[in-house]
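Coming up is one lone chain in structure tokens, specifically the form predicted on its own.
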Amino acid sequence: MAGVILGVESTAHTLSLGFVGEDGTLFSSESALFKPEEGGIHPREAADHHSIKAPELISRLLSREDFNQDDVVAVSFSQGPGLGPCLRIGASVARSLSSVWDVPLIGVNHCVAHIEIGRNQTGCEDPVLLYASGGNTQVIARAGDKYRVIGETLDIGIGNMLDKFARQHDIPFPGGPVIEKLSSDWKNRGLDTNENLINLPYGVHGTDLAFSGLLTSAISHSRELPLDQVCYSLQEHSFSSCIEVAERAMAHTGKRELLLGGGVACNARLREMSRIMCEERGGEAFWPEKQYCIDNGTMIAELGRKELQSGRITKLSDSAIDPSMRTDSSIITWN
């Protein structure tokens, strides 16, 4: 087998190890998800989870028939953005494996990795990315040698907003899939969804977004109205705002492709809205398989592959994590 690049992902609740071939062939990741017993993600508790699970994931990876440690030519890891304690665990794992296997170390940008795994998996070339995850909501497009942030959330990520709403109703983490099901249940009741759409704040500010007001209003309405009705209205308003900003970005840049990325990109309604919008403007919507939408080591490996082939590796002295790393801080040298 030709060489492979290993990727270590640990930005938040997921610790994941994945790998890609030097030719861009993708392989599924070995992952462990931290699920808090109550409340949101506590960075230190998540980091403790990652440190405990790391040996198990490495063992699972080494036991796979499609993986041979002698084929590893580089180890990449999420250098940022993310939760500091969680990032440090992944960086430590990557440094150790890089040292033991005597291969280059490559620190990569987590947000850019979502773009590159999507491009690899779907075949789209120069998309606008709607990056919708727990910690981030951004609309991104390449201009020159950087992925530029055209718009982003001004307060909380859309996934974080959905999880906060879910916690108010004792829905366990992650709350998004349950909200999606409740929303679908309401739609399938056969009622007039437009007539029964709850009027919630619509947080579009030019090309930026805001979700905290929407969250507060939805929680208030859920005290009096059926939960599935509120879930439906919450999804419709938050997703519509994302699609509006994405369409504005496509119009501004002249690009004809929209790529979804991040955990919320698993949502069927968001995908449907993306497809409809793109078809109406003569474009096309793309999204990777769900295993590549959520945080995963394979996407870190894919970006590591691009960086390695561009001649960039990370010195040990430059491998410190950067929890506040920006999407547009990374230089893009590949086509």
Given for the second form:
Amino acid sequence: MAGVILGVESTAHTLSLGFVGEDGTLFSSESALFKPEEGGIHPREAADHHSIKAPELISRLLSREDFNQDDVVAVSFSQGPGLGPCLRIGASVARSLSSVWDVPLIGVNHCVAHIEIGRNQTGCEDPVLLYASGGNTQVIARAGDKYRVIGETLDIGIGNMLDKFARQHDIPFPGGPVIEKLSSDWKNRGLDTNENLINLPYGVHGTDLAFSGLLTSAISHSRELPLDQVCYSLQEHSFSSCIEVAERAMAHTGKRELLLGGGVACNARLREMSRIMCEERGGEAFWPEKQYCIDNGTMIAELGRKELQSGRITKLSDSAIDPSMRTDSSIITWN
Ligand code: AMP
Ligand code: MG
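Previous: the form predicted on its own; requested now: the form predicted together with adenosine monophosphate (AMP):
Up next: the whole complex, starting with the chain shown before.
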């Protein structure tokens, strides 16, 4: 087989190793998800999890029939943004592998990787990305040689908001899929969902978003109203606000493709809303398979591939992690 690029992801709860062929063929990742016993993700505990799991993931990768370490031509890793202690583990794994295999190291931007894996998988060309994940909620579009952040959350990420709501009801991390299930239970009850939609705060400020007021209000309603009804209303409000901002970004930029990325993009209702909005304005909505919506090493490998083919590699002395790396700090040289 021709060469492959290995990608290492470790920005938050997931440590993941994945790879792509030099021609852009994607291969599934080997991943380990840190699930806190209680509370949210403590960065150091997540980092400990990653360092314990790293050898096992590497062995799993090496034992795969579709992977041969002699084929690796470069190792890329998430250099930021993310939780510092977690990023450091992934960076160490990547530095070690690149040194053992004597191949270039490439530090990449995690948010940009969500765009590039989505473009690779769906064939969309110049999308507005709605990046809806645990820690991030951004609407991003390319202008010239950068992916620009057109709007973003001013407080917490949408997934983080869903997880916090779930935690109040003893639903373990990740809460998003359970909230999705409860929402469809409510819908399937056959009641008039519009009439029974609880009025919650709606946090759109131009092209920016906010979710903490919505979270507080939903928690307070859930003390009196059925949980599935609150979950339904929570999804409708938070997803509508994302779709509104995404639509505004499409209108401002004149782009007609919407791409979803991030763990929350696994949600069928968010996908449906995206599809409807795009159809109404003569555009088209895209989303990658679930395994490539959540954080994964393959997307880091895919961005590494594009950087490598543009001639950019990272010197060891420049490979320090950057927890607050911005989406628009990366220069995009490819089409
Ligand atoms: P990420 O940070 O991109 O890896 O995604 C993790 C986040 O996605 C967590 O906050 C999850 O609760 C959320 N998530 C995963 N699946 C779903 C889903 N089906 N609906 C809503 N949120 C989800
Ligand atoms: Mg992510």
